[in-house]
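Take a look at this single chain in structure tokens; it is the form predicted on its own.
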Amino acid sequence: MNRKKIVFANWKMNLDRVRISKFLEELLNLKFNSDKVDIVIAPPLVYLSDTLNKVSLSEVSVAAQNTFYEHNGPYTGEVSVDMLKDIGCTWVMIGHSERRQHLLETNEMINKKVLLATQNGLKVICCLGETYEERRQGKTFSKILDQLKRALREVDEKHLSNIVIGYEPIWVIGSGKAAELKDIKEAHGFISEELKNMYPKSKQLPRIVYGGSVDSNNIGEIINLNNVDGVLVGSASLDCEKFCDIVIKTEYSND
């Protein structure tokens, strides 16, 4: 039985209020079956409230691109889980490779964020993946497993249905070319088996999505692979026509 697919748009540090308004106006005209596919939009923090207000009566969900691992306190520039919930945000992205790389986020920090978010009712997309050098050295699976176990350490089984694992091979992000299908299939199969090993009694393990140069041309092949429950879209999510095409192709992959 196929699980409900998900298409996650990560706008990163792109777009402005006018372009976001136009994008959302077009997106909200899209006829999609919310029983078959979830749509989640992650705008820059300053546009989070604007985006939430515009999609409030729709089936589109909104995510923050990050959160902090304390409820409150002297943490200049950070945003808490409580603040995100207060404005109506239901999702948060944690552990994206760009935050690991540029902001030096550690597995321990990511774990604390995952724990706090899930314990307080936010849905989480937790990202992991290997670098080109790690893949070249044959360390792909050991790296993925280490990140997976550290990110989900002490996460209660009851929260697993609200967690999505985002597999992002770092060596393809922004390259314009997705990973080979066999590599995606192999990595997702590995993550799926390890989740079963970690939570042998769970009947609802996290969905696993692929991220890395996903576009409207390669989505058809990617979304039909075993254990690919959706996609994390970067550059292609900045163009509503391309993004909507990805959503529709993902929806019909369940047929």
Ligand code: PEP
Second form
Amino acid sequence: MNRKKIVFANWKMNLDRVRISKFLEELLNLKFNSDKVDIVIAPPLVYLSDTLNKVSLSEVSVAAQNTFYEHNGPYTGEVSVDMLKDIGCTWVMIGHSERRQHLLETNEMINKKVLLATQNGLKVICCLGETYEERRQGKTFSKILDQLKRALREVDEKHLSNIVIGYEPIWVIGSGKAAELKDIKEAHGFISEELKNMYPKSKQLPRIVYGGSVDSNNIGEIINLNNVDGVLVGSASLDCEKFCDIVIKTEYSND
Ligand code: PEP
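Structure of the form predicted together with this ligand, given the form predicted on its own:
Everything in the complex follows now, all chains and molecules, and the chain you saw is the first one.
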């Protein structure tokens, strides 16, 4: 399917004010075609406003790396969808495997976050993916399907165009070696078919992006696979030159 591509930078808990300024200055000099590719940067929470201000006159969008599933209240350390909207943030990442692992986020929490974010007009990238052990035991597809169905439970069809599914096989994240092309292709094909089964009438199903050690060397092959609508980039997104290279190669991919 010919859909607009999208490239996410997930900075995780990296960079600082000075390095972010320098990065954004360089990124804003990049000539890219925003009709062909969306760029979304996810900085650490404390740098969200600063990043939003710096990109405000550009075609670059900004995502929070997380949100909470209540509007407000006694939830120390959390940030609500309303607060993100209040500062002009339009995207949020939900369900990254590092949050599932270190912050013990469950599928139920992720579903509540996806519902609240989409119902309140935020765009969402919802991440899922299997562990190495699950892949080894032949459980990849049952795991992906379970996460997909539980994340999107009761999500209204009208919000699907505001959702991106991030497929990230957990063991390749940060490893420096992406998953095999055939495995990426198979997983994306599977997710695409399952989304069609879940929403048979929808004309605007979520885009599906791949994440896991994407860099400027492997992007060309990954982005041209069927059903790969973009990429979620961690380590390589910390270096503006590499990230810009990924954006441009995505823009010029076939499809
Ligand atoms: C990520 O954590 O979302 C990610 C894709 O990281 P990396 O590119 O470093 O594997």
